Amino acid sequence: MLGILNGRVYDPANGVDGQVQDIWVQDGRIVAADQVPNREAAEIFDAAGLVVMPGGVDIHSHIAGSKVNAGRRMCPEDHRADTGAQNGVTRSGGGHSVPTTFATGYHYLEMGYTTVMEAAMPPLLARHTHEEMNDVPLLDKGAYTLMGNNRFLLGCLGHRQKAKARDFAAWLLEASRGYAIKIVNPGGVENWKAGKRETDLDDPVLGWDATPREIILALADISTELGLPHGPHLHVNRLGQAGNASTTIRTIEALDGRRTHLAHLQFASYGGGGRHPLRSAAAEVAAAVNANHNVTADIGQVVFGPTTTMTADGPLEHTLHQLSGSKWLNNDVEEETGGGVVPMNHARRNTVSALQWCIGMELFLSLEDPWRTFLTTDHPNGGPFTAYPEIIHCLMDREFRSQMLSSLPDKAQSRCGLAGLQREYSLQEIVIITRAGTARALGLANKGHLGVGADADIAVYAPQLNWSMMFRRARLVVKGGRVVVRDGQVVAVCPGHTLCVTPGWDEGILPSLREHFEQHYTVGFDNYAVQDDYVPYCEVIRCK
């Protein structure tokens, strides 16, 4: 039993905006004060003068799986940047942009985050992803299952077999122990394997009677039919390309009310192209998102410094390799997806990197609804998740943001509208974009708030004028009712849960699936699905 007393509570899901309240915890849940039978026996933490909020919920991060591990192997210099520290409770582990599994859990918890979603899991490599997620201590986590370039699905869509496509998506989620449908450059990765560099929304997918538009709409409809807690998580076509804002806006229009989450929107909000220089199209993209309430988005904010880019969008990584001259890794996941890894340096004096920083900030300040706008760096693509406190500082302090902007190249400043935006986020809005809103978008009814019955995931901070310092180290973090961080130091370690869904599917699909595996896969059908042993702390989230 635990009581966090006299704190200034921010709990937007329950309409609490800085009121002084007591929070009581019993058996891993938030309970009402009158449900605590013996307060004298409770552990008490006096939070007078401190800020209390739900534990952070990161909707999009790359923390586990084959490409993450490849990034660790490719960049030994990244580990020298943060060698980690042990305190008798924690284990060794470090890394700056691609931390080890242990360091990932510790660093998130130190900042007050308690739930993190792995943003792209190839089903064929799901065991590896789950093994690494199990190795990440403390955090609850789930993974989005990649489907946008899956050849079995493309065959279903090409033959207009909608019911079969739905049952396959449901089976694939269950087989991979995934949480949501992930779509990356739909059709574009498959086209790149056939030699086509860039694929737009209505280009044909070579060898299949389908287009990216049809893939997106089909999977959005399937997500709704299956009642998945989170809508399809979409990495749009032409990501990172000058002029891609037109594709993003047409994609939003094509969705026509279908629930969808747009991942790392900053990388999809570029104007220019051809003979015209790269510029911000954040205002146009923000207007489209503002007008379509079916859409949520995380930003993918760029932060300055070295990082390691990684994505299932193989052609994008090849382009980055050509532009940067940096080392490059590419892989083809048979029948399902692709991917790549390229180390990058987002340099402050580089016009493109500076403009990317500006575009992310411009989106944050132009998107009107914080309940549909979420803080991410697309870790580690835009930069490491440990930069979240600095981003929060920029959002809450107009003067600090202006100083950052004035330090950037004139070309970057002149090609965006950031200088004219005066908005400052309130602390309540920060709680929404890092906790309450992300939990709601993920359909996690017991997370992101401090109401009775919620998971007792709680973060307590000491208020400071420097918002970066405030959010860099939590004074207290409670995970599942257990105190795991005190004064910014991990003091206890326990495993987190793996969040997954089991939407149900028609077993009549099995014969055609088995035949497909026998003809095309190097892995036998009976050896494909993730067994229970790989998810020992599984928590199934109910589909509606």
Second form
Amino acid sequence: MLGILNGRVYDPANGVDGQVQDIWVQDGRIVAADQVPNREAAEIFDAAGLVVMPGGVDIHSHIAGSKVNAGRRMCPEDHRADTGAQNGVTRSGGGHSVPTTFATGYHYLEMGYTTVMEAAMPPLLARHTHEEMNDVPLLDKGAYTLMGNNRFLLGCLGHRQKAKARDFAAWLLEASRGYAIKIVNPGGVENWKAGKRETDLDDPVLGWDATPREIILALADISTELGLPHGPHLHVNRLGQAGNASTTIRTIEALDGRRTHLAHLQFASYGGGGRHPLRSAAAEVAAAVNANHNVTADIGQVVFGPTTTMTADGPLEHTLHQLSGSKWLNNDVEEETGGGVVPMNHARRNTVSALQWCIGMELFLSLEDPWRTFLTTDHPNGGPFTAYPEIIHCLMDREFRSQMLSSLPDKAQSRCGLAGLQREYSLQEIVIITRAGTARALGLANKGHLGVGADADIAVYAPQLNWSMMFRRARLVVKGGRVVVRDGQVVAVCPGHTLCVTPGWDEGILPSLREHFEQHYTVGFDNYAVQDDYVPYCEVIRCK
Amino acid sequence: MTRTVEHVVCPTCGCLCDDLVVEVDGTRVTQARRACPNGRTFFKSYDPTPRLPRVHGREVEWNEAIAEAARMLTQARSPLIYGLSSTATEAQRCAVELADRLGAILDTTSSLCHGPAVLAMQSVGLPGCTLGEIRSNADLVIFWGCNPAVSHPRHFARYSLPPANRRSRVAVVVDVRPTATSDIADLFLQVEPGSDLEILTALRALVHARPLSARAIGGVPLANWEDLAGRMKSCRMGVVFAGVGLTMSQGRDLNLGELFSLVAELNDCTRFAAMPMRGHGNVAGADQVLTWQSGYPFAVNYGRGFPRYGPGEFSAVDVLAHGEADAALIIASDPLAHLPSSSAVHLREIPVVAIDPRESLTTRIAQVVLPTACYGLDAAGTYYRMDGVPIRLRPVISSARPTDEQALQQLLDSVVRVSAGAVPTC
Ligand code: SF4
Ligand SMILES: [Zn+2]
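Show the same protein again, this time as the form predicted together with its partner chain rather than the form predicted on its own.
Below: every chain and molecule of the assembly, starting with the one above.
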């Protein structure tokens, strides 16, 4: 039993905006004060003068799996700094943009985050993702299952077999122990494998009777029909390319009311292209998102400094390699997806990087509904998640932001509309874009708020000179009812849960699946699905 | 009475064939259908009879052996933990934690086979893919310095040269001598030893259409290399499998770096992949686990309380040759048989704990021997295929021995108790 007393509580889902309240915790859940039998026996934390909010919920981050580990392995230079020693409680390890699994858990927790979603899991390599997630201590985690270039699915769509496609998607979510349907450059990775470099929304997928538009709409419908708590989670076509805003806007229009999450919108909001230089199209893209209430988006903010880019969008990483000349790792996954890794330095004096920073900020400030706007860096693509406090500072402090802006190259400043935006986020809005809103978009009813019955995932911060300092290290973090961080230091470790869905599927699909595996996969059908052993702390989130 | 188990995974080599049909009579495997001779021997020779651990050659109870091993390791100033390529990731995870808690030096057999490929990947990257992409799409398959016909006998049929589309692909072998693999190749380029780096550099130049004046390179006429470069550029999808003939010959990581650069450049005009032909069943898994836990794939020193990476400095060969390790924990490996003699000599002089399902030269000299179950035979666990695909091994016979994971977990518990007191958990 634990009481966090007299803190200023920010709990937007329950309409609490900085009022002084007590929070009581029992058996891992938030309970009402009058339900606590003997308060004298409770551990008491005096939060007078401190800020209390739900634990952070990250909706899009690359923290575990083959691609992430390839980034670690390829870049020893990334780990030499930022390495911590083991101390009896914590394990040693570290790394700047691709930290070791343990350090990933500790750093998130120290910042007050308690749930993180791994954004791209190739089903064939799902065991790897789960093995790593089991070595990320403390955090609750879920993983998005990649489907946008799956050949079995493309076959179903080509033959207009909608029910079969739905059963397959449900089966694949369960077989991979995934949480949501992930779509990355739909059809574009498959096309790249066949030699076509760029794929737009209505281009054909070579060898298949389907287009990216059809893949997206089908998977959005399937997500709804299965009652999935989240998604589909969409990385649009032509990501990262000048002039892609038109594709993004057409995609939003095509969705026509279907619930969808747009991943790292910053990388999809570019104007220019062809002979014209890159410029911001954040205003146009934000207008489309503002007008379509079925759409949520995370930003994928760029922060300055060295990082490691990684995505299932193989062709995008190849382009980055060609542009930058940096080392390039590629991993095409049979029948399913691709994947690439390229280290990158987002340099402040580089016009493109500076413009990317501006476009992210412009989106944050132009998207009107914080419940549909989420803070991410697409870790580690835009930069490491440890930069979140600095981003919050920019959003809450106009002065600080304009200082940043004025330090950037003139060309970047003049090709975006950031200078004209005066908005400052309130603390309550920050709580929404980092936990309350993300939990809601993920369909996690017990997270992102402090109402009775919620998971006791709580972060307490001490006001500081500025917002970055406040959010960098939580004074206290409670995870599942236990105190795991004090004064910004991990003081106890325990495993987190793996969040999964079990939408159910028709067994009639099995014979054709088995045949497909026998013909095309190098792993037998009977050895494919992820066994229970890989999700020892599984928490099933119910489908609607 | 015999039982039949289907969809069995063979843990012997990096192919991890997962289609075996195994027949079991009591506690012994009598048949391993679909396995190659290497796999068959592995399955049929295994004797799962419980054996007592040994301390200084004397048979003792399990707990006594664990206690003695923990004592030896905690007393050492700079213990070495080595091996790991033929054990499951579940055990590898414990081994890394043990290294972390002990402040040990940790290395895998990678440093003796494909370590140079890792170094090359760290300098120039690595364009790759899973084996199924190759099976379905490759029309040019190059085996460079490897002999899968002997080392990975089912690689051709399952991945690289499947009979169904054998005619539509060209198989090329580059090696210093004729092998069983070159016998089945469409094109064999026999090169002079030590010439790989020069050849690869020339191929890069030819792919970029730079004229070369040499008449022959590596003992092979220039025209043949021009022909190969042409095939590489015009194929639909090509792949190079790189063996220890490339990683362990003159040039080492430079050879691999040149190869990976060549392959990356080929992706400007077509689709091309490279893949190190990993030998031991789960050496790829060891790379992965060490990387996600420490940041580095091998040659890691935890002596200062945090991981430091030092191939050529913290590799087992070097640590032993320089007399820097004062105790060793050997897991599922036989370094006494494989290490160069300068390193093996030192291993004979320090206290050694060996965890292994089988007897070996190393278990014969070890002060503590912990006989464990064998993953894929009488224990379940995870192995990573040479292309990084993780597969769960299923046990075919019931186990009477502890697994490597259990042995390491017990060691870890004892070590933590001896050195630090209880670890607070919640
Ligand atoms: S090729 Fe390798 S994995 Fe396959 S059966 Fe032979 S030894 Fe086993
Ligand atoms: Zn992402």
